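First, one chain by itself in structure tokens, the form predicted alone.
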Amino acid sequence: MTRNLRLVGRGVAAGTAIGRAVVAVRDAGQVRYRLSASGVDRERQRLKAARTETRLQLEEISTRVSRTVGQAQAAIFAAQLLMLDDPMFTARVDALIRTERINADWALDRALGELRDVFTREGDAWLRERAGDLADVGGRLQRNLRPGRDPLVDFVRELDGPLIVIADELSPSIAAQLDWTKVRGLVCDVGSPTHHTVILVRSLGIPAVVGLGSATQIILPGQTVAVDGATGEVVIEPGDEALTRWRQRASVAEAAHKKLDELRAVPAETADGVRIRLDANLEIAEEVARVNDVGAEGIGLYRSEFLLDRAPASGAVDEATQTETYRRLLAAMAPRPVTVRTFDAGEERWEATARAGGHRERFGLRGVRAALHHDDRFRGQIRALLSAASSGHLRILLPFVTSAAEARHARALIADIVREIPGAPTVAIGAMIEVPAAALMAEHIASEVDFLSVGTNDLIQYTLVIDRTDERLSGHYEPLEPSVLRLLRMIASAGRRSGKDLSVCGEMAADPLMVALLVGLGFRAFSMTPAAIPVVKRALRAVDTRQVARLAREALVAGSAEDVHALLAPLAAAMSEEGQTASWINR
């Protein structure tokens, strides 16, 4: 067994965690973990139930085919039924569960692999043809082990924490359903700082490391794993001395955050007394307590599309459920404002086939465009928001707006819905500026809405033509590219001329050094993951707005991102007093 092996990836969510590994591959379709003694019988019963269901299905298929096509074709499924009784197959699965104490899904995968090896080794053509039948039976049995449910979500619910999830890639829909009181860290083979799953776990304060390449192949289920989400370090089975050091590291980090908590009730302002507004981003409404804990002035971005990830397989989320979610969120934050972004979802989020991996999003049909295309769903969400509005201070934010015409169209539709609801309150409507077209026309878009919010994640990826979820291009995703900074300066100027409220809600707002530069560009309001608020608030105390304005002017005429980094180095040193914010600045 591998011990004290150190892996290094990219730290994307600061913090330290230690726990037992749960390994998930192929988008959590296969999950592996070790069983306790009490869990063996439960897994054997799952296997027995799945085998019974598989038998009934194959018998029904065989009967139907015999009746409609012929007995010769039905014999295919009769042969598959015999496989269920083969001692080399299901009996072997049962034996692996009993003797090696591994979950049924893992045992089934092991048994299938052993049989495939036998078929290949024998070299018999007839046996090789049976491999397809074996895969068919095995796949059906695997599906029947957990019909209609995601195995990772269920396994985490059944296991004792603390756990570290080791995944090739974890989708936001699965991440949103995990019990994060048990899962204390996340390690992924692929990913980037702006992947939606990373944004989610960062908001929950969960340490995460991505880009390890083969962690799911190296780390074994049940092994003790230590994770540092700031440095990107992952250690497998640390020895006693190393484990002590890791626990000390976790204690130091906790103490540092307690010190930062002293700033919770203090307004954010720069060294020269300029007031800065710090709001929080939120993905899961039930986590609103985290927003209150860090002293956020409001919720600057509630990503409502995470409601879709937690919806039934149909992809629908009814109005009553939405209304209740929004009402609880608004009441918990009242009288502070809550900005709810309408579903920022492309077709892959709306359609049931896509929820099972059916197809990719069609380029450009997302955000407000998808909402207007799926008119009934957009109407339903707006009705739910308006029904909940009396519980607090609601603002509605329209995502992926590319022109003033789109903003005008969406506002007209919202106005129609308001007229249908007696006594509907007046609610501020805003637009996200997150594509170059919107940045260039920000002042015109501002004339159609009540406020603007800059989404830097998409603005960067569309400006630089980089898919931020593609780990091959992660090194090219650079917020400090002068082209990006020039667009941001253009947006800040448009916001000032329009007199409309303007904030930044992308991941740049979670980095103290980036926030300082954005202040220099003219921004005065930011929304970020809750954990970043006390860190950014503390760092702003080292910022003089005149100094960062001068730095911003120099950055705008720089030739490269490297030149901008060099310009900001002295400010980074001033911010990282006693090294307490260095992990954020250097990420």
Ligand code: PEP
Second form
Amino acid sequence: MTRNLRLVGRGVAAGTAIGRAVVAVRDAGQVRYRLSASGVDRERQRLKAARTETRLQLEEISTRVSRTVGQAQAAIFAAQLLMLDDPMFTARVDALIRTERINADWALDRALGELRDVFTREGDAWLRERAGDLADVGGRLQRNLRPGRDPLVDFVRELDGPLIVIADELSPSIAAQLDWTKVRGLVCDVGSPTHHTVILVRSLGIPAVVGLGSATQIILPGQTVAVDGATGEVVIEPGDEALTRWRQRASVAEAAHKKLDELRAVPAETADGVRIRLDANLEIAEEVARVNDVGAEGIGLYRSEFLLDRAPASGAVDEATQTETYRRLLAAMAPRPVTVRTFDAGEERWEATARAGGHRERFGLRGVRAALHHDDRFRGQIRALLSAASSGHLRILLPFVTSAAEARHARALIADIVREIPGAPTVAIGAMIEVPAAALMAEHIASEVDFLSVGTNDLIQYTLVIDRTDERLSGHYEPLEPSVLRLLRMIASAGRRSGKDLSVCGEMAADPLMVALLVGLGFRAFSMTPAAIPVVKRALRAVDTRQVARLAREALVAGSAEDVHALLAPLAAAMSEEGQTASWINR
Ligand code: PEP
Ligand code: MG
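What about the form predicted in complex with phosphoenolpyruvate, after the form predicted alone?
Let us now look at the entire complex, which starts with that chain.
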């Protein structure tokens, strides 16, 4: 067995964790895990139940087809029923569960592979044709193993922690449903720092390493895995020495964390006394305690679309549930403001079927545009928000605004709803500035809304034409590209001229070096993953606004990102000398 094998990927969420591997291969819709003695019976029962269900379905289909289409066509399903009873099939799956102690899904995949080999090896055309039927009946059996539920979410629920999820790709909707009290670390074949899954685990304090390429093939289910989300190291079956080293790292990190705690009550201001507002981003409303722990001044971005992800069956949440969630969140933060961004969800997050199939977002029908398109969903959310508003200080943020007209349109819709709700309080409405069009028109957009919030994750993605979730492009994802900085400068100037509140809530705001530059560009408020608040606060206290303004001016006339990096190098060196967390964004 592999021992002490070290893999290195990209560390995207700091921290260390050790646990047993659960391997989730999304392409094959499959989760692999080694079973304890008691788990064997449970898996055999699951297989039995799935087989019974499959049998019933096939009998029902066969009867219906025979009645409506004909006997000959019904024979296909009769043949599938025979396959189900073939000793090389379900009996073999059962044997694999017993003898190899692997979960039913994995055993089924193994048995199907063996049968497929036999079918193709025989060279018989009739048998080869049956391979399609085999895949069909195998797929049906697999679905019946976990009817209507995600196998990984379900599986983690049944297992004892600590676990490390090893996935080829993990969608935000699955991530939002996982029990992270059991899953203590994440390792992915693909992934990038601004993917919503990574943003989520970072804010939950779960260490994560992405971009390993073939971790799901190298790491075997059930192996012990150690993850360091800062260095990007993943060690398989660490020996005693490695485990000791790992524990030391964990205690060093804990001590550093404790030291940062001292900053909790200290105001965020620069060395020359300029006050900076630090708010927190939040993905899961129930995790609001993390925001309080770090002394955030408010919630600058609540990504409400995670509510959809956590409603597994329909991909929608009813108004009453929403109202209750918002009410609790507002009350937990009162009197500090809570900025709820309306659902920023493309089709991939609305449709349960699309989510299950790993459907990717199609271009453009998202954010406020999707909201105006599906105006019932938007209205429902606004009604729920307004009904909860009296519980605290609510601000509503519109995602993906591309023009002043769009902001006006959304605002008019909200005004309509306000009129329908007697006694609805006045709520500030803001616009995300996260696409180049909005950056260019920020002043006009500002005149339609009460505040602006800059989403650098998407702004960078759409300015540089880089899918932020595509790890193959992560080397090109460059916040310091002068084109991006010029757009940011335009937004900062528009914010100042309009007199409207302006903050930055993209991941750039979680990076001390980037924040220093953003202060130089004129920004004075930031919202970030909770754990970054003390780190950014400490860095800011050493920053002189005049010095960073000079740097920003030079950066704006630089010809390339490399030149900007060179300009910032002395500041970056000073920050790392001070022991401030290195920049993750350009690692
Ligand atoms: C952004 O785009 O920077 C942002 C904050 O929104 P999200 O990451 O949710 O797209
Ligand atoms: Mg965005």
